[in-house]
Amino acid sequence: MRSPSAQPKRSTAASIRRLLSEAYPERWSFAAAIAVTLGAMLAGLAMPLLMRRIIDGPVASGDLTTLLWLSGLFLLAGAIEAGMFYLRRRIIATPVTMLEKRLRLRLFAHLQRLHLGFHDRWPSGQLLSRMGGDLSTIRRWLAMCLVFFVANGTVVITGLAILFYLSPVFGLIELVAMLPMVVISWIFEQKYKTVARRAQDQEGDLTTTIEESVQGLRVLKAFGRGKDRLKIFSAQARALRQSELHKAKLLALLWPLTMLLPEIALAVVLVDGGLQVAAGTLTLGTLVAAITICTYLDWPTRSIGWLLAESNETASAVERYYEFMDTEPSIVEPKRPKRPARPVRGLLRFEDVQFQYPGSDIPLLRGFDLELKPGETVALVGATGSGKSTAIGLVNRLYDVTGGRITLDGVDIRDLGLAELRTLVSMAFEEAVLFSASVRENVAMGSDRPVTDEEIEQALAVAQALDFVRELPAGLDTQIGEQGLSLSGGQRQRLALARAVLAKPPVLVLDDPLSALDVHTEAEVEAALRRVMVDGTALIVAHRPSTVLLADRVALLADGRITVLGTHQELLHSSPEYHRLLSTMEDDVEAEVAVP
């Protein structure tokens, strides 16, 4: 995980390119926004200088017909101005929401394509917030501050012009006022995107706590340790606030110089005009026309500082969004997807398989080699970390191989599409994941076409869970909510089981499936998964000897390969290593039996 406090890598005008280019597809939208809010402020420009035609014009000599159709172009310049603003709304709300949605699904989609190393090393929180916050900054920035950089611009340099055209002396005060801006605003970026990327990750980081104190409810109850939890919240929550400060004490000392700087340029500008109105070389409607210009140029000048401090907070968070976005998947789709023959048989080979973490230095797996043949049923066993859970794993590339190869029917799963060989493979994992859905729902996603509610009960009576599911409120659309924790540890179990079962894929692959079961279910469940596999290929992570039984050969594994492989009996015999394994085991499960 990065750290909070670690450096921002680019510019904030390099990642607010970056940002832009993104924009691209909506280019016409945002120029008609800035047009029109463009066209509102030059309205409110030209007010000031209608003010002076009216003072200098009518009211100097009474003429009460020309100041009431100047007096109704003041009147439709407001209009036009007010108009144009509703305007830019609308134009603006409809192309930023579709940005930020097209944003977030892309994201969504890239994180499900990376591998799981990289969801191992960032905590869930950090990606909720690039979710959620960052994006939402993201819009803010495309519908307020993209605008209002280029308007707010444009109005600048518009409003000195005319300044420079009613008086030189005039334009070179509120210009001497502005300079000064640009050494502050520097200063200012250079300071305040550092403290908003710290303060994005801290929030992040808050994020994880909350949601794993959410998740691990039962467990803090149970241990007593929600005190715990709270300090280490409080202790982050903190920090987080500290960062705030931190902004809000830059911002604070921005705001006052960027006001300071524009009523002391107005100030100057009342002076010197007030002289040259009384020595008679500056008429007084001019003189109240440069007010009325340098207090509208107050806003979009004072804004510079909130505009900057947006960007900056824009830009770490397009730098966050890209954190992600930037990392390539290092599960790939082949360039020219094989196609395994048809029908597929279901061989599966490990030939010389090397697996190593990415940042470990030792190989988990050196030269694994096993074969299981069309129908067959295979135990993988092993010690704790041998790994097990890590090769099979490797099966429906949940991770690659580092060295040798997996085949299935002859073709390297690497060169078979990932949709096709997650169809070919149905995977049931020990710790059963379910979400917040109907059982239905829950169980059809092991499909990856529509299915009926026939071939939903089989599959849940493969997993003998059709009893318990009938006798839910609303049955197959009971809703089961995050993570399923209102069932039980067996029950979510037997759910994440017949959704494995359900498509009948050639080859299934089961990691400990039935450590949640009590020993009657089990068998029960044991007899109707002989019946289910006897068309397919099935390699099984077991745990329990019961399970083991349930193979036509059983494999060993140990320092990374597989030292024995035969039936039950013949390793029962010649094996004293999986003799010692079995007694084990034995042991493990007469303890959970004991367990009151």
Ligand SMILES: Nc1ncnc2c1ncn2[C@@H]1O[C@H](COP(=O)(O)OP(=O)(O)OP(=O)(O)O)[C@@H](O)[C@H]1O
The other form holds:
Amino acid sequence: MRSPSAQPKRSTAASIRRLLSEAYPERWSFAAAIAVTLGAMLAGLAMPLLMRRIIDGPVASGDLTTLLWLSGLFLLAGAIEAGMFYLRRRIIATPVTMLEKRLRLRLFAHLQRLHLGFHDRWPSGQLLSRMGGDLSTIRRWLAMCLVFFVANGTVVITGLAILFYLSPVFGLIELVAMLPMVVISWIFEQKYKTVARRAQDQEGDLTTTIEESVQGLRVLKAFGRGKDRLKIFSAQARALRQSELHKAKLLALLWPLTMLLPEIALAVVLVDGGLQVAAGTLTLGTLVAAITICTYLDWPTRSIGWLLAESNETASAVERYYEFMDTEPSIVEPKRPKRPARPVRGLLRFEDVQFQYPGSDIPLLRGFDLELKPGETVALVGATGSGKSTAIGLVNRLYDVTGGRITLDGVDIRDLGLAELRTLVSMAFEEAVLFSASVRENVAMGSDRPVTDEEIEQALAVAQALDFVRELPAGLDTQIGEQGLSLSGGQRQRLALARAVLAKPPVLVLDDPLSALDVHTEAEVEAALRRVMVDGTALIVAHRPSTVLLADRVALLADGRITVLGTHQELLHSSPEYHRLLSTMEDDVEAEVAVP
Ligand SMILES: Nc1ncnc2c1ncn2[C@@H]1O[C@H](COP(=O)(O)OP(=O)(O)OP(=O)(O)O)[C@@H](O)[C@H]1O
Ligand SMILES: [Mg+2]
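Given the form predicted on its own, state the structure of the form predicted in complex with the ligand.
To see the whole picture, the full complex is given below, headed by that same chain.
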């Protein structure tokens, strides 16, 4: 599965600039970290100059007092260097972790806001790899590279200036050695960026495969398809390895090149300086100082290649982060939300609704009209794939209609605040989704205000789930979902139903909510539902004749619209289409019953 990410759109500098603008609130901490690092490195740079004073002064003249206090100063510079490096680590941790947390929270919040259409397009592994990998790349860069970029850059320039001051020839030699390194790094930057990005995308694909395979483990085992998944996985792992190898090769080439050049420069300085000292035109102290500075500049200079590589990787991490963040949710709040008149009656109307999935060629719903009066329960039936789940998902704006409108008590649902709409319309989906939390928490999700245990128990009773919940090891506190107790399909469905009816919403939308229940339990749930839904409106997708019987009226969806509408009895007599559909449903039920 390829991720839909495009090729890099921004330059490295632009991405880094954007990251830096995020770090604005922590600017003083970052500045402090940079300052102490710079202090440490400048103290290090002062030491060769002190050495020069010591060698040319007291060492030559035998002045013990001066030797002692200059050596003391030397020691002090060393202590300052060590102390400041300690401080750097201490200072930098706070702003970096703070910023990382902020980016992470914002990403998560944005994922929640994004419309479903977005999640349809993005494999979940890409999300996981962004949450994990990219953010730690960014953290590493902020903690190390940002500081060393400034500090090492300054130190290189200062060191060069000192060399020029000691002897213009030394400065020139060092400069000549440094320039090709910049060019090499620059070429390297171009190549590394592409490979780094490819590797990150491949890692995302790999995560998707792992995730799907873990989630689908039962299916894979049942069909003995583990080997096939392994094949796909190993192909992806191979591709990732190639990219990582490519990265390593590039890096391997960079290091010796950037290592060799300073060493050549050092040799030339030694020869030239040695000759000058022999000729008496240069003091020994100056030569020692120059050599020490050249050696000292070795790491800051060499680090430029590494810093650039890291910056590239970080820039692509930043770019990917914003690829997500810059995607605007297409389901948006109205500018001026309207409030329906109170109490909300639940008059739900589909008016000439059109709907087309993004990326599909033909509209799925074409002129879908349906009216549900307050207190009425309508069953929506239709062949599989006819668009029933899609149609009811439009009611609380999981997707927006692409034409026509849906109104609740006469107000276009797009004019209602999203939070309000979603409290007015409650849903239960085809697949009951439970979270790793207690039964209480899972059910309480159905309401936006705090609920009492009594309310939860009432909802459980409607869903005929109270008895089995009471028998769970810790009752309402039993942990379920991935980290806890596993429930049967029917139990899961009933909890999801309890969640949907908890808030006693004016509009209840249920997608085949009773499919996993036996006919007896289904009848009990239906009777209870009827009692609680006397005032509310319910739209229920039905796949079984027994569910259809729950409804006051039945709507048949075919060719993207409601073709037949009426009571079950009416349709049974008047509509051959309905008759046909019902008999296939009955076949399905018989088949279900026949399965041992
Ligand atoms: N997220 C999506 N993106 C693109 N197409 C989709 C998406 N979800 C569903 N479809 C397509 O829309 C059509 C209708 O799907 P839908 O789930 O609404 O059918 P349904 O009537 O609920 O079917 P079933 O009875 O099997 O539950 C199908 O052809 C499906 O492939
Ligand atoms: Mg469906």
